[in-house]
Structures are given as C-alpha cells and as structure tokens.
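Starting off, we have a lone chain in the form predicted alone, written out as structure tokens.
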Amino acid sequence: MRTGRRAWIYVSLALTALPLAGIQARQDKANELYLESCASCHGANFEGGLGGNLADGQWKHGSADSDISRVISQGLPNLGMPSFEKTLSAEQIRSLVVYLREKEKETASQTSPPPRPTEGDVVKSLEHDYKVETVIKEGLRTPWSLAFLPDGRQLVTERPGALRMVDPTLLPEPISGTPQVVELGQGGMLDVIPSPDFAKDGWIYLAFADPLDGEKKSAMLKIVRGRIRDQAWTDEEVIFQAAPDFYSPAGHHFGTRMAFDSGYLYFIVGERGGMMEAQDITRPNGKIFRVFPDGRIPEDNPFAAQKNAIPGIWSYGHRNPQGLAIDPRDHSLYATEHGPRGGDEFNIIRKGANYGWPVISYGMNYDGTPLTGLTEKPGMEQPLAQWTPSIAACGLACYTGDKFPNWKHDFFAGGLRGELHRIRIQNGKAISDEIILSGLGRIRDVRNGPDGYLYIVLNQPDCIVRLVPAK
C-alpha cells in the first residue's frame, strides 16, 4: 500500500484527555482512505474486482465489525489481501468500517427496502400487520413530545415554545403562561410528562432549553413542573436548573427525555457538544439523572456523597440520548442515544455506570474523519444494540398495550432518518431488531396510547399518527 502523503498526528482539541499519544493517524476522510487503500482491488463503487464486493452484505471472513477490522488490519496473505496495521491507525480502520457499513445499508435499502406505509394500506411485519392512521394532520409546528392524561387528553409540545392540550384531535390555542423558552438550534420546548399521580396532584413536567438571564445567546436544559387551569400554566416549581456557568451558546445536544418509575423521576441532559465533559461528574453534561418528583436528591444515588460531584447523576458518559423508557416487568431503564456519524446506541441504564462517550464509540466524525479506534474499554458499558449507519435515534417506548399482543414489552425506537425499529429483549440481550416502517417523516417521539395503539410524533411533515391493527 502507498500512503500518498505524509502522515501526521491526529489531534482533536475535544479529545486531548484520550490516550492518543504516539498514534500516527492522518485526518483523511473515510472515503479518501477507501479510494487510496481499497478501491484498486474492491472497485471505486465497492463492486469488487481483484477483491470481493464490499457493499452486498456478504462477508466471507466474518460479518461482525471486529471481523472486518481484523481483516483490514491483519490482511489475508493467502488471498493477496495486504495488512494495513502498520500504515493505518486503529482510528482510521474504524472509520473505514463505518464507511463500509453505510454503503452496505445503502445497497440493502435499494434491494430490500423497509416498509414505506401509505395511510389506509395494510403493512405486513414479522409479528403483526398494521395500518397507519393520522391523528393530528395540521396546525403543529415541529412537535417534539406527546403525553396522555388519564382522561384521554393529549399534551403536545412544539419546539418553538408551545404546549397544547388536545381533546382528542381538536388543536386548541397553546397553553398561556408557560416558561420562557429559547429555540436555539436543537433546543426549545422539548419533553412533557404528567405525574404518575396526576389524577390527585395535577402536576405536569416540562423539559426545555432555558435562556440564560432571558437572553437567547446561551441556554441549558431546565425542568419545571406546574399545573394547567383554565388553559393557563400555574403553580410552577423548578425541579432541575444548572448553574449559570454550565449554560452554553451551542445549539445542539440538549438530550432531554423524562420517565417516572418507583417514585423517582429520571431525565437526560445532553453533553451540549462538550464531549469530554460527559466523563466529568462535576458537570451535568452528558448525564442521566435520578431525583424525587419534587427535585430532591435520593441519598442512595451513586455520587450523592462524593465531593464536588453533582448528586443527582445516575449514569454518565452519554452523548445525546433522546429516548428513555421503563420496562414495567423489572423496572429496568433503557435509553437510545445519538452517536456521531454511526454508533447510535440502545442501552440499559445502570446505576453509576459509564457509557463511554467520547472515549469509546462505534462512529466517526460527521465529516468522515476518524474519531476513536476504541469501541470498548474496561469500566465502560457496551450497548445492547448499535446502529451504524446512524438512524438518528429519537423517541423510545416499551409497548404495554393489548392491541398488538405479539409486540407486548418490545421496545420501539424512532429515528430522525425516518425508521421505526422494533427491538426484542430476552435475558438481558437484544435478540432481534426489525424495521417496522420508514418514510413517513422524521420520527421525533414514540408513545403508548391508552387505547392500546402506538403513537408516533413526526416532523416534516409535522403531524401525529398511530399504528392500529390491520384487522
């Protein structure tokens, strides 16, 4: 193999704390590395030549990521495949694997495309046939979250700042007097969830991008609770608010989902682009929190007694989780998380656990340059499933209804790239992952409805649909 240009040390300011010293890794993009190192044998379009086709999903020497990395690194001398372990770094090899997975998915989507439902048509899936029905078709602006009240009314948030109470498909004016919100990039009015005891206490919880001192230049996630009376927000109480030093002008990675279980409120704070801040338990960035419903900190939280640590932290090392759900069978907490380019994750969330970002990742930088060569490391959790290429994971529900009995307790993970995945967990492992639908729009949220149907919040178009049995 010819290198084609002088190698240099791969440096990323955000990763200065990572163990990169001594690694000679160029900042070539994955497509450049492929054309330089692989195309002469495997074809510029992955079609094969002296070597095999690399986009058809037929991996003769092992189909796991680790198998592909091993072949690139060690080569196949008996078959004329050279070793690249002395000329490509682990980071570069990982970026090549991500690139190959993207091309593999692209080919598969053309030859065996996932279901693309049309309203009213029967869609066949492995366990159930279903139809799509539109619940709210018009009037929403970037809907972000959906929640149901005991009487069947729906709460819908819109990222520009509105909270609406829908009864049942009538779209009224937004609730007045809700907190000031800044629509900063991905931030805005985000998640909503009623108290588990809503019928008694009337509390509704909101998570949103809070502007620092009322200005739109800097923001951080904030969580409050309040009540709705006569279409007005009242009785507001702050549940979580970061110190001003943690506010940022960055417009991405707010995270943000909430879930109640066993008397606790769990919620997500994204790493806000801080990367290594996700590893720092003195900062809220890139963490999942556990608090009492009024914001008090449980004494048995993993870092509650640790000096300088933020006591509400339940787990850390997260990038940008935007799905959170409880399995009612054993009260386990699950989350879906945005990776960078590749490496979206489906995780079971454990007390005090480190989920590795950005030290380990199955992805690469968005521009195709290497991120890290490590996909695992002692003391850091492995995902139950990971999606490379990314599905842009957003929204997660554990199905608990009775209309689709064969889906009972399966997890449904949405993605901003339009796919809805059904994941089955057995004995602590993800044993199947089926794409239920695609092509309806950007899936922002997935929720159980009290009627037993599965509800999906969509952007582009901005609407809410539900899945109902075909019969």
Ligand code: HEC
Given for the second form:
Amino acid sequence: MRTGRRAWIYVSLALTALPLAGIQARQDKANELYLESCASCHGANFEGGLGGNLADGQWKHGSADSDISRVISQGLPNLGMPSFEKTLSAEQIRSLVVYLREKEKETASQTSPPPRPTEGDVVKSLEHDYKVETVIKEGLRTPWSLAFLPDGRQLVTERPGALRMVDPTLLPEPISGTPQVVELGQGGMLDVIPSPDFAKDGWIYLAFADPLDGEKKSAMLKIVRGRIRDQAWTDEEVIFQAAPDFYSPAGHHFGTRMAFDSGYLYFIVGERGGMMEAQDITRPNGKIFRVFPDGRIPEDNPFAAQKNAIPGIWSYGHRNPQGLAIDPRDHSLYATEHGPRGGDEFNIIRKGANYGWPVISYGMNYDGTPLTGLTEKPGMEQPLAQWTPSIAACGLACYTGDKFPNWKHDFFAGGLRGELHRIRIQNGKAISDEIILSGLGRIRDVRNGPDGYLYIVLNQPDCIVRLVPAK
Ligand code: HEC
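Structure of the form predicted in complex with the ligand, please, following the form predicted alone?
Below, the chain from earlier opens the complete complex, with every other chain and molecule after it.
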C-alpha cells in the first residue's frame, strides 16, 4: 500500500503539472487578469464602454459558460473583441468566467434581490406563498443537523459536540455520554439520523469528527450508532471508522450527511483537503459510501472486489458534499457539494461513478487564481446543476410533505451564504432553480418535518425555523 501511494502522488503531480505547462504557468488572480486584459474595453467596474457591460446579465453572444469562454478564447473579430486564445490559458479563461459570474450575481442581487423574509411576513414564491416561523430561537450553539423521531420528538446536533432531544420546543440538557468530537475548523458533531426502523430498534446514527486516540490534533469522519436511554447515550457500535493513517490535522472537508434507503446507509466523507485523493479509491477521502445499517459492506458495491480499494465506496471524485437526499419516487440518491470559489454542484449519485474533483470543476481557487481549465471530461460525471458563484451548498431535502402540494418532490438545497434553492427534477434533468429565501442566516440543514412543513437549521443566528403555508 505504501508503494502504491507513493506511485499515486507521482501520478497526481504529473496530472496537475500538465495543464500549466501549456501556455504559461502564471497564476494571476482573476481580478488582476481582468484589470490587465479586459477593463480597458469593458470598464473597471464592468460597466462597459467599447466592449459593453459584462455584469448586467445580458449576454448578446450566448449566456452559457461555454459561450462566454468561447467569446474570450476566440474573440469576436468583426466587433472588435480580441481573441485571448494565445495569451490566456484555459484555466485563466475559466477563472475569468467564474469572476464574471460573481459580478453578474452581485448586480442581480442589487437589482432584483431574492426574498429576505422576516417572521410573520407573507412571502411570495412561484408555486406557493409561505411564512417563516421560528421553532427554536435560543440556546443552540452552531446547530448542524435536525432529525425527527416517529413520536414527533426532534434530535439536534451542535457542532461543538452536543446531541439534544427536543421535546418539542423545550431545550433540555444535552444527551450524556455521546462520543468525544474534535471541534476543529469545520469538524465537530455533525449529522444525526434515526434508523428507518427506529420504533422497533431504537438506533440513532451520529457522524462526527473523531479525534485520533483521543488526541485532538488529528481527526477523521467517524460514524457510530447508539440508543438513548434516560437522557444517556448507550449501546454504541461503530459503523464507519477510517484507519489511523487517514486521520489528518486538516480542519476542513469532513463532509458529511447520512441517508437510508432500501436497507442501505449512504454517507459522505469529504476529501479532507487531499484534493487528488478524491480520485484514489484506496483512500476514503472524497467518497460517498454505501453500507448495511450495521456497517457491513454489501458484496455488490462497485469496488468491493477490487484489490486495495476501500470496499464501502459507492462513488468518488467528490470535494466536500454536505447535502444528501433520496427521491422516494425512484430511490435515486442526490447530493449537493461545496465547490471551491464557484462550482458548487447538485449531483445524482450513481454506483461507481467519478464526479471529477479536482480534475474537472466549474470553480477557481479561493484567491482567484485558476484551478483547472476543464469543466468536463469523458468518464467523469457532469452535475445536474452547478452554482457559480458558490452558494456554499449545505443541507438538502426532497420535499415529501403535503402542506405545499406544488413543491412535492422538489429538492430544497440550503447554502451557508444564506440562500434556499428549490430545484425541480424532470426526466433526469434539473429544469428550474428558484431562490426561495435568503438573508436569514447561514443555512446548515434542510429537513422534512412530519407535519409537512419544511425545517431549516440556521447558524448566525443559531436557530431553527420552518416554512408554513401563508394561508
Ligand atoms: C479591445 C477591446 C476589448 C477588450 C480588451 C476585451 N473585449 Fe470583450 N468585447 C469587446 C467587444 C467590442 C465586444 C462585443 C460587444 C458587442 O457585441 O456589442 C466584446 C464582447 C465580450 C463578451 C460577450 C458579451 C456578450 O454580451 O455576450 C465577453 C464575455 C467579453 N467580451 C469578455 C471579455 C474579457 C473577459 C476580456 C478580457 C480577457 C475582454 N472581453 C477584453 C471588446 C473588448
């Protein structure tokens, strides 16, 4: 395994070095590139001039990403737009497209801002008018996940480490004896869901950043199940734990979410900053797993029979998905994934498929330098939808309630930037994406309530709200 990994590092360096060897290895930031090459004709503030406004959402020569990058690359010779094919690399052109998309969205959010409801307001949206109701206003610290038990009680995780049973609006002391977690960067106590047979078996599943040997300097995602008896966590069993080699001091990209379907448990492990490790099926990072509810590995998992592969892997090439939901109509699995700066993804997750990170991506690096010029590649999946600029996708639910009939089976994707998106899937395609609300706080989780309302877990302010029909 050791030699195997060394060989892989060699390959991954070769892969990342190749595209840069093309035109120039310059790593200019997109804003600098823009000022240098574009602002003279399109204005320092994108307001136009000889070249026209690039931030008003009006694209005369095509509005798809591919149209914009084609115009930049090939120019519009008859109109005076120069070709940048010879001076800018594919990576740089992609970073400019991301940058223009950011500016376009900034303008749009000023001219036609998405709804920013306050409690009690009737908010209009395309299919339904709704109101926001606060369910838990105070007392939570960085709530991360919400789950409903069959009797109506709610479980809430808080990232610093607590699991609480809420009954139904009273906030009791945390459950005692839950696993120790590392609250490191994005890590901590993360997802919670009950077993689909909870009424019979009483199991509750927890996903969290686990300290290596109690040592808080190194962590990895771990999943356990246990029961709650007299406000205490008992009967704990390990469902997923990575080998110590895979623990890392990185404080980011733990994932995660869990979802049950048809006798399987699906869960996400983020790439932990390992980037190319997401492409390596001998490592758990950057993967979605499928296991039996007791942690055993199904024999028909795509890589179960492959030597050295991690047998629980269901799909790979993921960066940091933090939304996972099943469409009960056909049992398809969907995930939302944080891209870098730009390129957040909404994917349908297929057995054995490669989602491409970091070889293909619609995003650029956080500092505005290019990441990859490739947004697609044979053998790698395309997202059903992608968000550039990023919404910081977190929390996903397929609406199954009956209080909002026209929303039935639409997907609700939250984001840490505060937007809640409603996505409609038809014949395997995302046919619409509506921003339902924004500005309430950072959206961590979105869940169906047993009452048919849509529940949203917020950070800053730390609270839980729900959407109820306006009338
Ligand atoms: C020498 C002037 C000039 C420079 C420099 C220039 N452009 Fe242009 N650009 C134009 C002109 C002229 C048009 C065509 C405007 C029209 O159709 O009315 C154009 C059109 C475009 C379009 C298509 C807009 C649409 O409505 O579809 C994009 C995108 C674009 N430019 C991006 C860039 C970027 C990015 C850069 C820098 C890398 C750049 N341009 C540099 C002159 C320029």
